[in-house]
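Only one chain is given next, in structure tokens, and it is the form predicted on its own.
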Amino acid sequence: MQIRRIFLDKVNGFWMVFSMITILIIPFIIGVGLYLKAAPLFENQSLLKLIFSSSWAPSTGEFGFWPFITGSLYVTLLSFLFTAPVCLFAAIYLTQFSSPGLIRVMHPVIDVLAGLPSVIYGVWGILVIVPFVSDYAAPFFGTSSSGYSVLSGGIVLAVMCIPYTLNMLIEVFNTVPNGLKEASLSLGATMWESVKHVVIRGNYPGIISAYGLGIAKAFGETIAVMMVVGNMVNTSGNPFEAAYPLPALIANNYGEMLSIPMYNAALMFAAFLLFIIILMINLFFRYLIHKTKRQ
């Protein structure tokens, strides 16, 4: 019996270590694979020219990814600006001020929003957000727009990211012990002061983690954004004009036009850029979490 327990313990330990190593190796394998597939592109153009050039003419061998990078960053930034305050204040209200019945109703609603396919958000964006931007938002700011724009992509993306970010913030705020809030209230603090100084300030790492997850998901989202953002190579900073994010470039063109020399390598380089940027976003937020924990 003792030998059997030792054997099972070693087997379980081996599988746990093996699973952990596999999870650590998978991103490395993905990154190396994408780099090797994109490597032929580096023979004709330098890395800096590929990243910072705005010239996109695959038929002549010109692959400038700057419009696609800025388009992805612009849409992601807008979605974050819309998502961050809504999720933060909604999570505070649900965990600190609302009744238990409201929380029981909200959890299934959040789960439903998180489980909807992205194409449904895209169709909703075409039917609702695109006409709103074209008929109301653009004229309000004294300009014109087809509606298929960075702003439409940012709004749709924000709605998609709300359930993930909100769910994480709710879980973070629920970890605060009631004793800490009660101690703050007993010292004369108001309810809002207790929330601000105990719940929010004590959970900066968790808040940063939730926002980091939301931004990383937003940056890599494809179908819904592709349906409403316009998909035009553009470097303008006008949110009412169309853009062409990196995920949309890959989804629209992979399997098409591969007869053009280096086009396949260019799409693999776009995927590699997407991988690297999301990795940098996660590392940046991990650094922020580390700094806030030390403070």
The other form holds:
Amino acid sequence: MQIRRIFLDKVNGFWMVFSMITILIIPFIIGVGLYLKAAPLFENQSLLKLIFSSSWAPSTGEFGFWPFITGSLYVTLLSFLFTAPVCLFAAIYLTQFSSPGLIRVMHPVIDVLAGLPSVIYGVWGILVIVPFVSDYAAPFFGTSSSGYSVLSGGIVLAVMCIPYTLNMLIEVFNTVPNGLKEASLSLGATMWESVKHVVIRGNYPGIISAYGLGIAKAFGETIAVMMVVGNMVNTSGNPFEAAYPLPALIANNYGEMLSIPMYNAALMFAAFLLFIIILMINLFFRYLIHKTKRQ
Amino acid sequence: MELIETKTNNKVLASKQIVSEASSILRVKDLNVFAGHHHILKNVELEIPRNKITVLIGPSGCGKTTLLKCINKLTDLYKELKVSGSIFIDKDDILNTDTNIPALRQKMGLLSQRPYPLPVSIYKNVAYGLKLKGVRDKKLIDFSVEKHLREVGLWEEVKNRLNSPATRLSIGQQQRLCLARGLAVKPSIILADEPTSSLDPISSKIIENLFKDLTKHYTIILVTHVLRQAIRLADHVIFMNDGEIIEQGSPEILFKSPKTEQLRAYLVDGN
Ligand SMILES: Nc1ncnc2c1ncn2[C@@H]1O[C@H](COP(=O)(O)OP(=O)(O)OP(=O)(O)O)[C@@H](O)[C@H]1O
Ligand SMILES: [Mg+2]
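Please show me the structure of the same protein in the form predicted in complex with its partner chain, now that we have looked at it in the form predicted on its own.
Following is the full complex, with the preceding chain placed first.
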């Protein structure tokens, strides 16, 4: 009996360590693999030029990734600007002000939104957001647009990320004990002041990590964005024009145009860049969380 | 039992005063609280004498905390609770008014079962209520922070780390901090819900002695499960069971010759 218990203890310990190591190693293997596949590209061009050059002419061997990097960042940033306030206020309302009944109704709604495949968001974007941008938004700002634009990409991406970020924020805010709110209220704070000081300030690390995960997810999102963003190399910075994010570049071209030399390596390099940028986003948010936790 | 005897002898005078003064600061009439079909408080009627310690006793789950939450309207936070009846503080029925509830709550300091320091520094915890009141004068706030931290015997322990997070204090220190920050808004009533249940004997003693001093300026409503503490501190006692007020009156009568079998059983089990 005793031996069996000790044996099980050891075995389970082994499996835990094994699982953990697997999880740690996979990203490393992917990163190294992508790098090796992209390596031929570095033979004729410097890394700096690859990243910061804007000229994209694969047939002549010119691979400048800058438009794709900025395109990705731009769409992600726009979506974040839409998502962040909406999710924050919705999560506060749902956890602090609404009746328990509303939360019971909202939870399945949020879960359905989170579970929809992204191609559905893409179709919805084409049917609703693209015409909205070309027929209303662009004329409103005195310009014209086909609708397939950074703005459409940002909106669709925001709608996709809202349930994801919202769920995380709800989890964070639910951890605030009622006693803390009661303490703040009993000291004479209004409900909103209590929310500000206790629910928001007290949870900066949690809010930041919810946003960070949301951004990282938005940055790598492919299909839905690709369907509405226009997919044209462009660095104008005009949200009513098309852009070409990194994931769309890979998804659109991988396995094709094999006749062009280095094209495959270039796509691998795009994937590698995506990998590195997402890693950097995560590290940056880790750092922010660490800083706010210490205060 | 000896404890009760000596205490009651001292208390006879005091209780006569309560009756003769008959000045109650707070009156509850016909208070009912429901959570769905669960009748939590049933036709509660009571009076709280001014500048005295009223001790609220009763078995777990009888509705003591809920009663305190009604008194400073924290029941608003719980949508599932339906509250009806009236609670008069100096003639104002606070249950049936919408006038400035935050100001009303500032008239009552709350000390909960567990300390809940706000997620800010020690200094800011004490300054919190003052700032909400609109006090901006830094000197005045500094003065008040020191005064109230001294009052609860915490100043010497924390004066060199006023800016460190309040959550790093020990539980006993946190509870005293919560009392200090409550006193800083100058309430007239202190609602204390088992304030010493998570404290060591020494910290408990500090709080108890403090309560005795505080009755000069404050009215205290104290919930406690510690009968000895109730006997030590009570000027007035309310015994609840299952959402109802069973007995209320002076401690010598309630503790020495309880009228109801319920209170008698509670006192016997408690000792
Ligand atoms: N928000 C709520 N929703 C539903 N029921 C509640 C709620 N708050 C309190 N109750 C119920 O009301 C009853 C009284 O609770 P309360 O916390 O007032 O008891 P108590 O006398 O303070 O007990 P204790 O001595 O253990 O602290 C309990 O049965 C509790 O389950
Ligand atoms: Mg209680």
